[in-house]
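What follows is a single chain, given as structure tokens, in the form predicted alone.
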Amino acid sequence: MANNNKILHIVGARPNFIKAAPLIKALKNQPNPCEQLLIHTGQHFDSNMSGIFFNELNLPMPDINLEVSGGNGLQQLSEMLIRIEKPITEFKPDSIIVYGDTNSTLAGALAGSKLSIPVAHVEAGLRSRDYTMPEEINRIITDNISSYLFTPSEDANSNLTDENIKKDHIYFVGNIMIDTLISSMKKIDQSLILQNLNLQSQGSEKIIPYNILTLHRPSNVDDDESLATLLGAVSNLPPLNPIIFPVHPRAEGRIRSITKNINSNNMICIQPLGYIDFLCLLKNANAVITDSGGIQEETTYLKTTCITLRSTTERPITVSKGTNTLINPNEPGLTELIRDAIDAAHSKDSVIPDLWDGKTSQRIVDILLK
């Protein structure tokens, strides 16, 4: 294991930023802080997908931006690997820390492995068993070439041991995304997004019931006919509450065109939101309908009903203990399935999983610097 006097963080997408922020802060606040370098691959480049997160999370601006964006997954990955070698060899880190399951995660892990630098994977061990998901491949490869595997839940530990990964490389530390959520709660409660979207009158505590929809996975948004069916099913949910839909940049034009043609008067398409405003919406929603991974965890902590439009999840603890329900978006009668799932979830006795307590980053620091 490394001495970890010099640590390099690699991020590229908003889930990475949420996970990196508390760990960078915790390392900085040590009595003898190590030297840290933050590399942004550029994978998310839109201001609402990237820049605003650095401001809201008090995350230091990247020391280096590789400016890799656009192209397909393989093109992104290869360009990241080409551009990432120089800053790594110049900084000479004792460890490289990568987060989650993005292309930036895999690029950082591969670079560290090839350069014989120990890699620490934050959010290791998650498995969906859906090998059509690029994220699943990223997770498996990253875990198998990492020296420190920091897991968010005990089922993740089991996944890693089943893959014959050495037990002394696996550390159950809890969910680092919840560190960020807990530390941001005061700002979340002060957000004005509900008033800005006319869901709450100024000075009033009453909130108009609303649902949230988020979609970004290719399986849900790349086929116009399937997407129109899905949007129509969600927009018809009784009692026709407003549906707040932050539209991912990759699908904005197509989605706006489709919603105009399916008479979805209750669907409110908005630009992607910053972390604080979006978490305020999650906290106060009647239900969240999504295909995201991290949202399953955030809604579980917030005790907000979550319907995940996927047949599998890499976060099964959000189903077994939390507020999440899986629904295959290709099932017939989707509106009724979602409605029934929301009704059932509202009476479900959910619990917050172990070590989702806001102290994960400090546990990681203790292991890295011991």
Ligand code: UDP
The other form holds:
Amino acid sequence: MANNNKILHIVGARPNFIKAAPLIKALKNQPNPCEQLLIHTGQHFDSNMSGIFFNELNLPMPDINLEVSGGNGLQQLSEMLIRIEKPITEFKPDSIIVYGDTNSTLAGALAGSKLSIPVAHVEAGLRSRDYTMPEEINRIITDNISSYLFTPSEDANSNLTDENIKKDHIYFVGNIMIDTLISSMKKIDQSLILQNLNLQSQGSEKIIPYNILTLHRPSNVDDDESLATLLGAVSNLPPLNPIIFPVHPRAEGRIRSITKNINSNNMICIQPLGYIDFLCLLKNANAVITDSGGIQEETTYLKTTCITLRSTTERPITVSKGTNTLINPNEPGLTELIRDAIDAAHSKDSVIPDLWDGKTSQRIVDILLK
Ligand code: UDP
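Show the same protein again, this time as the form predicted in complex with the named molecule rather than the form predicted alone.
So here's everything in the complex, that chain up top.
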């Protein structure tokens, strides 16, 4: 970008905050820092889905909060677009940076491109090819209207060139979530969450083996019957280790009533955790069962076994190189499938993908300021 005196970041949801934190910091630490403005769309607003990440990751408080929450995806997107125009035209940024695949990502990219402001997409090029996933639509549109596509892995570059996106717009910079993870490692190792959840006694090295469960994709949580089957299958996993289940607000009420009705004494439902405590749990878990995107990557970096309850992933490198295994949650015999996959994964050699090294944000800054 020729002129980058003013950079506008648009975030709105938990994974956006985690991805934006290292880049905002790296831009601030340049010898000639540019002016940065941070807009929070309001998509996630609870303190444990939003505020805590600003504190723990030293993110500056948002300059503007658009307070768009609730409603379905289309209502959210339309409201964000309506409310975002004024702050953009007033700030007059030289570029807009958006992160990941949320509705806030798409709103920021659409607004920027309509207002003829170059858009940079961090975590470009990921494709699940599952067009029923709202995030897949967000990814495809965002990439196709962005000027700078910062990819986390080389498969993402191929996805973009297959869509005829010009090669000179694509930059393989690595995984920015791993920047956040590496820079937080000291705090993660100091977390007391294992003691707080009675998984480790004070002063003891021994950790009770436990699994983690996270679910929030509509395909898994929107239908009560399949959700009950899924929760039943996971809670029956031998040898009935405790399952720590931070419940996403998207399905909280229903999940709590379902877990009461199934025999799930080993399932410990808790509020969503802050980043530091959650990463400490991920690092020390026997296995993680999830439908999250980011958790597939973090477990690959931490070498923790990950079972992704989906039939596709936009992050295939976590399967081919990392610790991730996909399982279709609609398959019969789910408990046995998960058990066997955990056993197989424990003896699999995994490697950390290229450029997942904590230096992604600096690579982006170097490109943006060149
Ligand atoms: N995460 C967290 N607390 C939790 C659950 C997840 O901090 O209780 C973090 C997780 O480590 C990862 C991010 O939230 O960094 C992933 O967010 P989510 O699964 O909501 O979104 P996705 O990655 O699927 O877009």
